[in-house]
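As a starting point, one isolated chain is supplied in structure tokens, in the form predicted on its own.
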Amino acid sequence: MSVLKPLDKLPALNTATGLLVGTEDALLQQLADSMLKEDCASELRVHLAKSLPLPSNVNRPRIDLIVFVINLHSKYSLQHVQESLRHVDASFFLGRVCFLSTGAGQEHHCSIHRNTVLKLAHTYRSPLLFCDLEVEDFRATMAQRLVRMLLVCAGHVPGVSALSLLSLLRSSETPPPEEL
């Protein structure tokens, strides 16, 4: 069990995986079927882990994409995401790590407030999604828009590098540190 690293493994021919981390089995599962239902000229694995680290095993392909999702209706959640980054190389952090917060649609119900998972992402520069996971047609659209980011870090899209969409996500998403 060790540090994950983006470029540690040789990519596969034509193929982009992703890592959903977080605690909510059911949501997670949900989303990586939407994920594998969308179209697309690559094929697309999705593979789901409660925390971080990995155990060490010879055959796990590389990871092109990592998903932290985080519950805001459960603290452990959110500490089991903070626990687990601790476990992610640097450079990762480069456009290949992304942030999902679910569950915000019902404030009064949460446990841990936005603003915390705001300070998060803004610490680690990666971008911050929302959607309520458990409304099929949000579930359906976000596993859309994660099918192309991933297609994006693992290299299919011409013209377009992880750290460049980092970049365009990271503009029109993210608040001045001043306002956080």
The other form holds:
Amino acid sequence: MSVLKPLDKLPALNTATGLLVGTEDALLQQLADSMLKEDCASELRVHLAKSLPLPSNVNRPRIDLIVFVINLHSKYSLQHVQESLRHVDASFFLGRVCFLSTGAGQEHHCSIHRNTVLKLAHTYRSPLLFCDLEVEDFRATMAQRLVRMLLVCAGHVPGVSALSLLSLLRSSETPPPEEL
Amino acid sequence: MEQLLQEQAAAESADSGEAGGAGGLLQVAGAQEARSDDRMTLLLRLRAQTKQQLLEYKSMIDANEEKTPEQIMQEKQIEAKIEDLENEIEEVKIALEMKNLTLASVLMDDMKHILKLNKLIMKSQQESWELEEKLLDVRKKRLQLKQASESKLLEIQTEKNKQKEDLDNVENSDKIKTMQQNLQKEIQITTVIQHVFQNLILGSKTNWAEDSALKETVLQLEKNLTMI
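Alternative state: the form predicted in complex with the partner chain, after the form predicted on its own:
Now the complete complex, all chains and molecules, led by this one.
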């Protein structure tokens, strides 16, 4: 399939599936491990991908949440993510997509400006999270947050839908004007 | 390039499954009960999940029914429209929250009222229970008194019966019989003597009515001794 669509398959019982897209394999792996270590009553599955589109020969369950991991140190990861975004159906962005940027702590290594990522997230109306994935504590906290988001997007939390979570996560700051 | 990671989350059923291996029937029974409880919680959770997922699918279907505007708009216009829609969502959410709050406050009043009434009910029930207890005590006492009087009357009756029996016995005893026979014989003898004396006096052809002492004797001899 060339375009990822949300809710295109029936959900598996008690299972929530997340997809991490990013070029940094090691970071993705570590993040996925932290997420799976989280204690929750539902079964978690985490898929990793370097870029979309995903190969269509694999039989996979429906994806509940896509996390695009952008490394602020490399322009390559941003390019990859932007290319992959084209293979995601528009209805995914109603709360089932999240951007995660890592590496903002080391200012002198950053080749992507923070505003770029902010604008990207604003364009796609999706929440943007900052986290230094190399530090284990931050990674564990971020994994917790992601697991909770995943559960909400999978419909395991009664009373909270992905869209309501999206409006809750909406940041009040508008992206700075382009002069900056 | 895709990797797959999977984990069997620490579901409670896995834990209690191991507990069944321990020895002792009691432990196995307890583990089985825990497992059925876990199954119940799992089922309830699955039910909630399915409900939520169904709601999401339904809302997707409803959303897809809306016609998307076909005209190609400027990016700024699109942005403005998107923001308007987002604000609409926010306002609807806020209105919903306000409604919930007002409902909750009305509910609170009713709940307080209900609590008061419940307290009153409990008090009255307590009082009525105490009164019933007292009634029960009085009834018990009455029953006891009745039983005592019953036993006393029974005693009296047995006593009376005994007395009657004794009397009968006494009457039927042989001594009495012989005494009665003797009495009868004496009476007969005396009657014969009476008759003899009567005939003596009458045979002497004297006028016994003139002499008071003789009159008295004759009259006395007339007495029927069996009547005494």
